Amino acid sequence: MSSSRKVIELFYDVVSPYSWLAFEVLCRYRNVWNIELKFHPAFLGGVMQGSGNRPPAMVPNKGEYLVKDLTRLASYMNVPLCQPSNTFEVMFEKGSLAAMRFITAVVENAKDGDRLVENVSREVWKRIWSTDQDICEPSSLSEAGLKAGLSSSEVEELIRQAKSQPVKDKLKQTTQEALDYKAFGFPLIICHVDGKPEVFFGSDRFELMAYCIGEKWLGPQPDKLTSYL
């Protein structure tokens, strides 16, 4: 392991499970490959809108595969992620909109560094795509904030703060800084070696990006292997 941080930048939707997946193997990784790691949400709309792009459970057949891959995946990578009773209303009808504002109202209060918009995004990954809740309504995002580890008075405060324009400007920023790296989906995996940004797409190039970086992969659960040595 080299001894110099590394920075990897995670832009994110809750709404995509592949995001998930990559969010939960990066911070596993965080210690392994002694990397500084940075959580970006961003709104997966704007990106496929702004890019062009369309959504792959749009065309049957990829939809159909993408649930078998999500149940491999889940299993193979550790992530309590299931599909929801209702995944088109709750991708394509319901959003994640108001989720991802209140997580960037998270980010511009964090005064512990990433932790707490960590364990307030894992929360509400959770309720979207292991739990089958709602992810919209004030309540369900105050839920999740103080499963997280904030006070009732806080969680308040981030509610009211996520409908202000300001946070509303924020993610449009952070939107169309996913964009200005070429994004077309999520999640975007931005590593950065020798001065030079490497963008990666998807949860499944751990181990090309532990190439370009110089560190090793050993496999989606890195604890549970390394006990074994």
Second form
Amino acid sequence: MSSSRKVIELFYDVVSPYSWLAFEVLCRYRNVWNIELKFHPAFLGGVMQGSGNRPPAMVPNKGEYLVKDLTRLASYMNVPLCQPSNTFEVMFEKGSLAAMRFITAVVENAKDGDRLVENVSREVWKRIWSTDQDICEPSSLSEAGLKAGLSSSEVEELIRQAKSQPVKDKLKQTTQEALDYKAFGFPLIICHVDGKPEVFFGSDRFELMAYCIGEKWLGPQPDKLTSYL
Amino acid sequence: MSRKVIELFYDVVSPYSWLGFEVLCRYRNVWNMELKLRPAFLGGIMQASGNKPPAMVPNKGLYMAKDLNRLASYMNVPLRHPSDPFEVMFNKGSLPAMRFITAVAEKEKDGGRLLENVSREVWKRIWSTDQDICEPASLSEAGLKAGLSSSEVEELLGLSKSQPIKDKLKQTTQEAINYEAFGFPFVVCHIDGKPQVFFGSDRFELMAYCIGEKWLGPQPDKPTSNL
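Provide the structure of the form predicted together with the partner chain, given the form predicted alone shown above.
Zooming out: every chain and molecule, the one shown earlier first.
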């Protein structure tokens, strides 16, 4: 087994609650597994359209189950996820295009180190999937950006850039990269092992992923082994 | 703490159900539980819930083939794709097989291992050695391998065409629908009189957390892979 640092890419959209779970778990494993984690904010709407997939909650029983499943998983994984009061409106009417363009602008500016991308993504997730707050208006994204540690002038610049053609194109391009990996939803995780990409869908394949990349799965909170041993 | 009852609703047409089945069978003596195997008909679940087979989305179908191979290796289940999965899963289907397995379930009232063994032998045919599971001769072969005698197999094949068995399969399928199932495997854990439902073969770690047991990986007798 090669001991070289493995590259793990996470394709995500903040509209997806399972993506948040996967994001938090992978962030926690950054210093546990021998990996380099790369964030790829992308647009889930484009992946659904490109793959011909439909949102799982279109099947009523599945929708009911997903609510229960997310609540249990959030508790087990220790992620402060709460359902928004009007999930359908938040996910399908308002959507995440403005937010994902904003986060893409953060990626384009944070060339060295991804902490800012991590922090901004988390703050936007907290709004939509924890405190039931808007993520479409510039003032909402501004608030998230400030909480993540950006200055007012940086936030202003990023909000301006988020509307620019290069950032719009970058988001499209990242979404297309996910489709090139045959994505049909998010989170989509690509593990590069010995030059070969191994693709995983969802936030429930970490134990299998560990097996495939030659690492150890220590549960969703690797610093808190008690839940596991 | 009292013994928890865990019900597994499954259909042999479903490869993820096989994985869930083998893992739960291995945990029978590891977790403080009583495992109840509930053979049912996946076609009825899909119709009632309005769900569509996941492989209808081409990218999902491609992914599932890879996902199953990796999971089978990790979980140590000898799963292999049939040469023509569409023909096997959707044209031929599992109705006679699930009626036969229902007949085994009805005959075996005393919590023996026949239901487990017959289910496994049928799964091996469809999801490992690419053999038919629709013809009486096929089910007979699976039954003999599972330890039934020729006369028992014959009796079960007769029973599996009877109205009471057909009704029983419908009834079990309806029970899964009442739990709002939309696919298999569907696992219902009864804890303190309250049912907790889990879909898929990828929720065992979460299940352990919810029922107050420990997850030791898919091969609990071989925890090396996990610790």
